[in-house]
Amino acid sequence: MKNDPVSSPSVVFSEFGIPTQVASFGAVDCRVIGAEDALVEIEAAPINPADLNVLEGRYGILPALPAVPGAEGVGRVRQVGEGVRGVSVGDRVLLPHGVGTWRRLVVVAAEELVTLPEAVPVLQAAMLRVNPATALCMLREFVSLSPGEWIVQNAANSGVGRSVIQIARACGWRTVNVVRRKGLEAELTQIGADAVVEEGEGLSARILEATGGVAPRLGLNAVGGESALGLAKVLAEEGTHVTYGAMGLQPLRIPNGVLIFKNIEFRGFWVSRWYKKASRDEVAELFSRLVAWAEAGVLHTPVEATYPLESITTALLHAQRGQRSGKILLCP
């Protein structure tokens, strides 16, 4: 039985295009379980912007087609190969990055699984690998921050933005958070934001007013265009401007002055590349922090709705709505 392939209900796509037109409910065969493998039954997997970009064919890494989408998720181990150690049947686990999680069953190398305590809520666990990991890496990879320092970010109500706010508060850093619409200040303040500023005219001056005139050394950009420029202008000399997204679909504008007179460093971050380069110990340390915060309730991402795999078209339409109150997840 262990060497028999297993068929799994799945979301599949065979061409790139409009997500709701190319993704459909179907089935795929899992590969045969090897001695070092585990069969995992997936409990929940989010729909992230990057997943939509993959379906559209405009992401940094694209799978060979046909493929199953889904960059992250959580599940239960249902079967293990005879050589597996450290992972047992019944364990709740985080799946490897980019394995294709919009399915019910998947076979993966057991050593790539991260076991989770039962106290971590399953929907929160499903969202740990991309947004919170991106936030934590950016907060500690580029600038050595001291307690009380300011960080400035745009897209502050996004999944990564909310994680930045919560992690910064847990670590003793302060955040000034730029958003693109009204009505978010109370919500973001409740999860730990020190200041919330709406995009628009005089953005840089209003950011500095919020920080009491203190120029942050770290700026996190997921929008581009004028918003990214506003962040760059307020950074301290030798500050670092990190871009990890392009929600505004506008390129970066880098004034000569911030390079010549302030020597601002412009960097990019992509968590997929980080996972490729990181050692097993670095990944384990990252998740020990994130899991502990999720278990304690420090890290929490709002969820607006969950859908079964069969409702993938409805789920994708919901995930693409503007001004949602939370994430959309698939629960096979």
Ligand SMILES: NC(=O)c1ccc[n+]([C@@H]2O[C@H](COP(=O)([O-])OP(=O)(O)OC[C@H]3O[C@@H](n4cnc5c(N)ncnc54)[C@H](OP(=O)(O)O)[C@@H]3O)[C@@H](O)[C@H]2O)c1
Contents of the next structure:
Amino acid sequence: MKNDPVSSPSVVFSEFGIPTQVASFGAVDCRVIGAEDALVEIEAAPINPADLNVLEGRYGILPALPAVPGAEGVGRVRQVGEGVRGVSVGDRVLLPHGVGTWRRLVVVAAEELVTLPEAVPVLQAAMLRVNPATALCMLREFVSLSPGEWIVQNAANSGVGRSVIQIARACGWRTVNVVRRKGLEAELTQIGADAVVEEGEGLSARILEATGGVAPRLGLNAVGGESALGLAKVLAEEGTHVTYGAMGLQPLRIPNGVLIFKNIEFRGFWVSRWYKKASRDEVAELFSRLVAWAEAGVLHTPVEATYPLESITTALLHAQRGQRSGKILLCP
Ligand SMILES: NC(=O)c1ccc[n+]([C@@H]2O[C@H](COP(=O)([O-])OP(=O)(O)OC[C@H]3O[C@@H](n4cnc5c(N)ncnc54)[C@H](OP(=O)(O)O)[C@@H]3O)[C@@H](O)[C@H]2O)c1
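Switching conditions: you have the form predicted alone, so give me the form predicted in complex with the ligand.
Below is the whole assembly, all chains and molecules, this chain first.
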């Protein structure tokens, strides 16, 4: 029967804590498919740092428990309500932000779905909504960049960092990229990085050496602590320092001179907030760009492994490892 609730295999959690201890494989009932809804069979969903933070109970927004984790993903429409227009059974679609994607089936409002061309590789499509969207928004929202202008960022080997490199290259901006370990220069240069420097002693001087002494007007920080400070020190007068992650778990330390003599602006960015505030047209424009780049292979995030939902504990352990060569995804 079309309107019977469907049970779906799923990852579930009913308390916050250590991800591998609180998340387990189980089942949830999908809500009944309403006239404006679509039933989507999920094909792939990444494990992002924010998903781990949600499981731990330390994120900007937390679900009522029990809940299904997973902020983003991609799937195929399997059923639609009688009032649905613009989305058809069989379409590959991006799921709306934060519906709990670590499951096989989900019912969502059809108007929230973004239909994707088949040419976008499914694993790449599954990762478009969070990291590449964050990269594109940060590159456009804070500073009006001129052709050839430099941007400095840390955690440059992350999903967001690589998207920043690829989008900046596509748009004609240059990136100087800070990483925490050796051996990444060739790979990041190959995807479009103009310079790669390692964290550590004399970071600011080495960044400026890489840009030929040009101070960037935009710095993107996902680490905090000394690394964030290194970025702040090299920014041009009235430049903008944007914090969007805190991988190093260290707060920002801002020297008075950076504020007084250079009037650097310190901002934050959260893509969930962007989606909440953006108009439908703005979201559509964002996705038209990202999808076109993903289809053309301009945007590509490496994948280290995929796991079925049943292997959630192994998948979570893997996602928490440092020095990965790519993202970890669940393929229900
Ligand atoms: N604010 C937003 O809207 C938003 C949106 C998306 C992502 N984020 C944040 O952006 C960050 C990156 O996310 P992602 O999905 O792109 O990450 P990811 O692909 O899972 O990669 C994590 C990266 O962080 C690096 N890293 C880990 N610990 C570090 C430390 N202590 N110091 C320096 N680098 C460290 C890793 O370096 P190795 O390669 O050396 O292991 C790796 O390159 C996370 O903090 C995430 O929460 C924020």
